[in-house]
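Just one chain follows, in the form predicted on its own, and it is written as structure tokens.
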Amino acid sequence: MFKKSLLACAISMAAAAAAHAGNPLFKDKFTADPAALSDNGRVYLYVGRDEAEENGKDYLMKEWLVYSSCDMKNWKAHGSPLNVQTFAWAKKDAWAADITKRDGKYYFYSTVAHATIPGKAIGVAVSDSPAGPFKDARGSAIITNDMTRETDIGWDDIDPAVFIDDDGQAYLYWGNQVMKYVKLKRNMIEADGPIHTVAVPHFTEATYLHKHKGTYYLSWSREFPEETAYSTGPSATGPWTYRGVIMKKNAVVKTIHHAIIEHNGKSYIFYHNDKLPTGGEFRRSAAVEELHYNPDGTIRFIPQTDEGPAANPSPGCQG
């Protein structure tokens, strides 16, 4: 009976700490650049999988994890929906991604370095699940380094944010040292129409935009080391007003890239930080925190916490 007790109480406390997992959301892995898609009840996080050594010199990325949660507490690892040979034109770095659903489809914009283009280039991949396996959607790159001519360096073209907006235009924001963006078709593998450039202060990378009642927010990382600020617009190419900073930047590693979805009427923030054991520059960690907005719209400042945001449970989700 003492035995049966202790064993009871064992698999209780191991319940309660898995369900009160904090950040870094995953200890066994270096997890970065996060993207996350709220479907049917259940979060999907997809990372980029860091995998230099503790005295590695660069990134070191060849593959993106996908994780799933029903309440932002518990998280279900799926393995790897695709990876870098899953652009046949592709020859290295997993880079950050972003993902959207549209007609049944769930579409992922990724970072890869070209093969034979030099420089970053942006992929777009297509799953019938969020959880994949997925498979180049065009046979090409989406965005190559040679379409945009604002700087004179080979990493320009990253971090993919894609956005469809209520009318069911997409649109697909990206950049380093200068934001663009370019309208999507509807088959949301081709550009519809030029692109564009966008002023927006102190712009390093990590474009993310997203609507709450009514207004589009466009953040991003700003300066070196980043910290994460914003601005508000009446439309999902602005004109945009800038707002402020709402992440403060990392103690070591010099990235932050974010992503910000609503969820079962919460909104969350995901970013990537330094605080595994031999966690740095290239070793990174995804986490999460809750996101508030005042009450004129604005969005209060956001902390990072080792608990991260309160259990939020689906209706219905299991495992």
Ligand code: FUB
Given for the second form:
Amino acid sequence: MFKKSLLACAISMAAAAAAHAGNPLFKDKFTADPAALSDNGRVYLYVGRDEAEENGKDYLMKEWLVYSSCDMKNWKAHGSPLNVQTFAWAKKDAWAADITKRDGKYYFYSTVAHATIPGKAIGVAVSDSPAGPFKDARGSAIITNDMTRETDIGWDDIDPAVFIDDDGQAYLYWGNQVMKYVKLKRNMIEADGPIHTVAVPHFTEATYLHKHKGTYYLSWSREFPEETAYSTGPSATGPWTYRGVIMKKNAVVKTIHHAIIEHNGKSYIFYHNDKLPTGGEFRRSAAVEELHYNPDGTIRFIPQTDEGPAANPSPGCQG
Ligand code: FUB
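Having displayed the form predicted on its own, please output the structure of the form predicted together with the ligand.
Full assembly next; the chain just shown is listed first.
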């Protein structure tokens, strides 16, 4: 009897440990640039895989990985549903991405280095499932470096963020040093009109756009090393009022790329840091925290934690 209850206790302690795995989310791989989607009670998380050696001097990123969770604590690995080769016109650099769902299809916008047009570019891949597999939706980049002339660097067209407004209009935001956006056609794979620039303070990269209780939130990585800052506005294109910093800089890694979603009645911010052993500039780790709004709609400062958010099981979601 005593032995049985000891065993039961050990099992429940093990279950509790698994259920409170905490941050960083994945201990067996370096993962960066989180994008997230809440879909049918399950959260899908998309990350670029950092494969640089411990003494690596640059990013080595060839593929994106997908994970999902029913409770924000236990994560299931779905492998890599797309990589640089998904885009025949790309040559390397599976950098930051974002995802959305429209008409039952999943559209994944991602940064890659273009094979023939110098500089980074943005591709769009499509799938019938949030876990993929994804295929190139247009056979060419939707944004290339030669479409924008505000800076003469080759990496100013990175970090796509896709947003579909309540009226059905979709927007693609992106940029490094200069934030840009363009409207998308209903088919989600073509620009609809000119590219616009957006002035936000100390913009570096990693734009994100979301809406909460009728207010639009434009967030980005500010300065370098980066911290996460945001503005609010009355529409998907502003005008924007600067509201401040919501997450402070990482200890070692200079980037902090984030994504914000609402899921199962709560809000979350995914980001990356350097907290896995041997982690650093090119060996990053995805993490998540609950995000809280103040009664006036401003976002509370978000400390990075080892615990991550409390379990939030979605009814009916399993596995
Ligand atoms: O992962 C490569 C680049 O580093 C991303 O595109 C940026 O957002 C930064 O995280």
